[in-house]
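Below you'll find only one chain, the form predicted alone, shown as structure tokens.
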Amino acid sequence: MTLNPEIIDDASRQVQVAIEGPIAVLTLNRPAKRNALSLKVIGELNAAFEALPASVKAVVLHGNGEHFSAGLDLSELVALSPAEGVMHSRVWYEAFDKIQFGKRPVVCVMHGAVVGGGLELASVAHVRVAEDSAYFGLPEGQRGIFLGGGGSVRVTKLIGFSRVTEMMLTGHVYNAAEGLQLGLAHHLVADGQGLAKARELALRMASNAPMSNFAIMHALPLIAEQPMVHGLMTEALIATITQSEPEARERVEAFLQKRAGKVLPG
């Protein structure tokens, strides 16, 4: 399936898509609302990931304007019944599952506000790059609500339930350097450098064997949830499947014949 160029270039869309060779750059495009995540935005994210062509091997996700995302569009919560509230969350879960457990690794560029639902979205990515301007918060306690986009699971897995509890109860906001230390980011760069760093990382990931990327994205989270003996069995099975791929054999042979690069720092 290929994307219609008119859709890719449509400035009115709240999630813009640009194909750059083996990577796609998806941009949250609601800067006047600090890229607040409405159901329309979530729906467009879902559709964008679904429609990416097979040639795309990795994705960069970032936000247009001064902020990655200031979170949930609270105007959508006002008239929801309890049943509608559950379904609202389910829409987010479906889209976020497609990102985290899809076909391609995702790098998220975080700048400005990475707050509430914005942090929930960022936590779905496999690699996260923070610019110096990034700040992280979970203000749900102050808004009278609770995390509803999967953050109580995903953010908790990143930094622990005690830290998430403190953030939600007190409104504590962490800066970019603190976020790096906590595990909310993997890389920290100067303002304006996040997209370049993300492209670099995405190209590196796109060059991996597809089955290796699939195993890393799908098996590692599963193993993390399993008792040790189950995890080891899962590891043995996925390792056997991965190394049996023709491309894996070719890459190992290239290494043995000294035709492949060595692991170096930096």
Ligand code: 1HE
Given for the second form:
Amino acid sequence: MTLNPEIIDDASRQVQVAIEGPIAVLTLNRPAKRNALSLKVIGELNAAFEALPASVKAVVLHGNGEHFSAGLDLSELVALSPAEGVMHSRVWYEAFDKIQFGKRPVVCVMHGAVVGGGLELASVAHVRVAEDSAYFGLPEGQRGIFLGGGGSVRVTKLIGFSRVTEMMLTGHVYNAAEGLQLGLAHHLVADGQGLAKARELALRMASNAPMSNFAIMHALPLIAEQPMVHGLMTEALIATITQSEPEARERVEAFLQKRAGKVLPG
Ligand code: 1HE
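Could you give the coordinates for the form predicted in complex with the named molecule, as opposed to the form predicted alone above?
Now the full complex is given, and it begins with the chain already shown.
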């Protein structure tokens, strides 16, 4: 499936897509509402991932304006029946599953508010870059609601049950440096440098062997859920499949013949 150029160019869209060779840059584009995640935004996000051309091997996700995302669009909660509430979460889960367990790795640039559903969205990405301005909060307790976009599973896996409990109960907001220490971010950069860093990382991921990226994105989280003996068996099987790809042989051969880069610090 190829992207309709109108989708790429339409400035009114709340998720914009730009294809840059092997990577795509997806932009949350609702700055007047601080990129609050309405069903329209979630739907556009879902559709954007669905429509990416096969030539795209990695994705950068970021937000326009002063904040990555203020979380759930609270105006949509007001009139939900219990059944609609469950379906609301399911719509988010479908879109977020597509990102986490999709065809290509995603790097998220976090700046300003990364709160509530915004943090739930960021935690779906495989790699996270924080700018100095980024801060992290789970204000659901203050709003009288609960996590509903997968955060009680995904954010908890990142920073642990105890920290999520404390954030939600007390409204504790962590700054970017703290977020790096906790594991909410993998990289910390100066304000305005996040996109450049994310592009660099996305290009690097896009240059990996596709089967390695598949194994990393799909097998690693599965193995993490398995009892040890199952995990080791899954690992052995996936390792065997990955290394038997012709591309793996070519890459290993290139290193042995001194045609490939070395692993160096920095
Ligand atoms: C919103 C939202 C929103 C802003 N839903 N409309 N999330 C929160 O509890 C965070 C709520 N937002 C904030 O705390 C602040 O907006 C920010 C710190 C992020 C930014 O502050 P500021 O001063 O730059 O902007 P603002 O004036 O507060 O907001 C600008 C506009 O965006 C304003 O609308 P306007 O029509 O008066 O201009 C705000 O009402 C609107 N806005 N955030 C709706 N979140 C799946 S479950 C997930 C559960 C959660 O995510 S709970 C956490 C919700």
